[in-house]
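Listed next as structure tokens is one chain, alone, in the form predicted alone.
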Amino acid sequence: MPRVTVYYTQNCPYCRMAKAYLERHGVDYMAIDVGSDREQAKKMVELSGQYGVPVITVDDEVIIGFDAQRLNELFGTAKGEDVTDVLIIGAGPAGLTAAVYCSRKMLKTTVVSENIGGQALESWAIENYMGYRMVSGADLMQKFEEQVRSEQNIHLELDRVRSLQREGDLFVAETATGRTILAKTVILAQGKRPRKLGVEGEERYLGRGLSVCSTCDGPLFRDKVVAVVGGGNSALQTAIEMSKIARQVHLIVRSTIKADPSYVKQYEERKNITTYLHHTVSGLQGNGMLTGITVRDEKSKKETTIPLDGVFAEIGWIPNTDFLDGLVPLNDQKEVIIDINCTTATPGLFAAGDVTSIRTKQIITAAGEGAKAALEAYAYLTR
């Protein structure tokens, strides 16, 4: 057996999924919490060149992030074609809820997703989900996952759908690991991915000081100087939480702060957040690792360089609809167009959650839409 080590942090959902993957495949591994052990965190950075988790070593190979495709190549078992009643793409609040409702209707259900939890995993604290006064996104999604895994008719796979086509009465999905899945119906619930800063050199610094998952990587920046880019709820929530971890937080806002009053109140109480209104990030500096950013005042056009250790981008999300390739109509935001019953213009194809054209993007809304999509898929199959 290979020597496997997982470097993780306590609140990192991708780390939890990496460990769960190894356990399901019977792989022995050593787990090291780099959020609480600074020496091991330093070792991880030296080993991988990353200020991001998880980092997995398999003998002498270093795997950055939860790379399901590479892990499947090392430990997975190839499977042939399979036919399922419902294929659910995505395992966030919408996808997981849809899976439970499909299972209760005794439908053979397959869920395919790169992660379990979706965008909800990025939330430090959720205060508006019924039944919880306050809960982290990771904890809430763990409850969702536990319920899904208790159902007998659900097969949950960590993989990525690379293409989806309609052939006769069936949908044909090809995954990143080379599997073909045949489905009578499909529920699209793959959510969105973080929007990039659009600055030169951005890819070079991703994981090397630039992060799109503050709940994952935040603990690695204890007592350091960081910046948060954005002015909405996610940005302010990240700035508030990072102000409890980092020594100094710089909040870079393109125009003005547009967050809910509850977040604004908490933000105003933090003494170590410096705010730059009407500023954008115009440059990234560093030699291998990020050491600073340049911000531009959009009114005066004056540029300022801020020395720092990390940047968290919280500037919005892009729908994961690239692989649909004309299968279903999209709006001008590249979201899947649905009616009030989560039905698309393609028979047998349904959609729910943030990937759709509904106006409200909330966890509780996504869960409700997932239930609706599942019931519509059941009605379609029974017809």
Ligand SMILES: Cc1cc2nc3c(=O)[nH]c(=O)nc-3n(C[C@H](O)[C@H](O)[C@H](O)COP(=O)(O)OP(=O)(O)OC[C@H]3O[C@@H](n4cnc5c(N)ncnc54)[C@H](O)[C@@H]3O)c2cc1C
Given for the second form:
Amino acid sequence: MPRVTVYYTQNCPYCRMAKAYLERHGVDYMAIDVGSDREQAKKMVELSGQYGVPVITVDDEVIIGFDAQRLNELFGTAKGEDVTDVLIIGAGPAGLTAAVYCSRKMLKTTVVSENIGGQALESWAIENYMGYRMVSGADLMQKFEEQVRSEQNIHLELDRVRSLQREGDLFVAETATGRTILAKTVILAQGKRPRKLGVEGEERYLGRGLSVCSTCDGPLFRDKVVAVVGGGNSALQTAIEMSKIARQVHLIVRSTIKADPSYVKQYEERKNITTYLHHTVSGLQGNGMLTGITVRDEKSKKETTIPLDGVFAEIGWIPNTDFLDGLVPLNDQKEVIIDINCTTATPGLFAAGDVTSIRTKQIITAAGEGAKAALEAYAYLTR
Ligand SMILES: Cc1cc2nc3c(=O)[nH]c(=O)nc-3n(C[C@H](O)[C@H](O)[C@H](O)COP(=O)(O)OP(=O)(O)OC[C@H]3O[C@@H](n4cnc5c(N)ncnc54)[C@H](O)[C@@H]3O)c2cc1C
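Condition change, the form predicted alone to the form predicted together with the ligand:
Below: every chain and molecule of the assembly, starting with the one above.
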């Protein structure tokens, strides 16, 4: 057996996915929490040239990120074909709630998701989910997961659906690790993903100072200088939390701050946040690792370079609908069009949460829509 080490942080979804993959393939590994162990964090950065997790070492090979293709080459592809009553794509608030409702209707339920918890995992503090005065996204999603795992009829897999088609009466899903899943009905609950900055060098610096997951990578920037790009709730939340970890936070806002008053109040109280209103990121500098960004004042067009160690992009989200490829109508935002009962134009195909055309994108509404989609799938199967 090769020597396998996984460098991870507590809240990183891809770390959990990598560990679940290794466990599914019966691979023994050592797990090192680089969020709490600064010496090991330094070692990981030296080994990988990365300020991002997970990093996996297999003997002398260093694998950056959850690279399912490379892991399959090393440990073999999981094969198999199952027919399930309901396939739920995504295990955020919508998918996890849908799973519990399906299970309670005794439906054979398969959930395939890249992580368990979805975007909510990225929230440092949730103050508007009923029953909790304040809870971190990770803790809330842990509760959701515990409830799903206590149900008998749910099979939960950490994987990514890369294609979905209809063949006769069944849906056929192919996953990133090479599995084929056959389903009588499907609930799309795959949410959205972060929007890119759109500047030269973005791909090169991703994980090398540029991050789209502050709850995953934030602890690696202790006492360093970082920038947060964006002016909405997510950006402000990240700036507030990073101001408690990093020495200095630069907040780059394209126009003005458009966040909830409660976040604005906390942000105004932080002394180590410098704000650049009406600025955009026009360049990234570095030599292997990110060492600075250039920001442009959109009014005067003047450019300023800020030396720093990390940048967190919090500039919006794109629905995860690329793999649907004509299977179901999308709106001009590429969201799945649903009616008030979470049904799509394709019989047997339902959708819930942030991936849909519903305007409100919140945990409580995603969970509610997940419940509706599950009950509609049940009605469809028993009709
Ligand atoms: C930083 C931040 C803070 C937030 N704070 C709050 C808050 O305080 N209160 C609140 O109510 N809302 C908050 N939100 C919004 C809230 O998190 C979302 O509205 C909610 O998570 C949407 O749930 P969802 O299940 O529809 O989608 P998501 O949470 O996006 O979950 C989608 C799931 O699908 C998986 N997936 C995606 N593509 C695939 C694929 N091809 N195959 C398999 N799986 C896939 C993803 O990995 C994920 O697990 C916040 C969001 C962010 C980013």
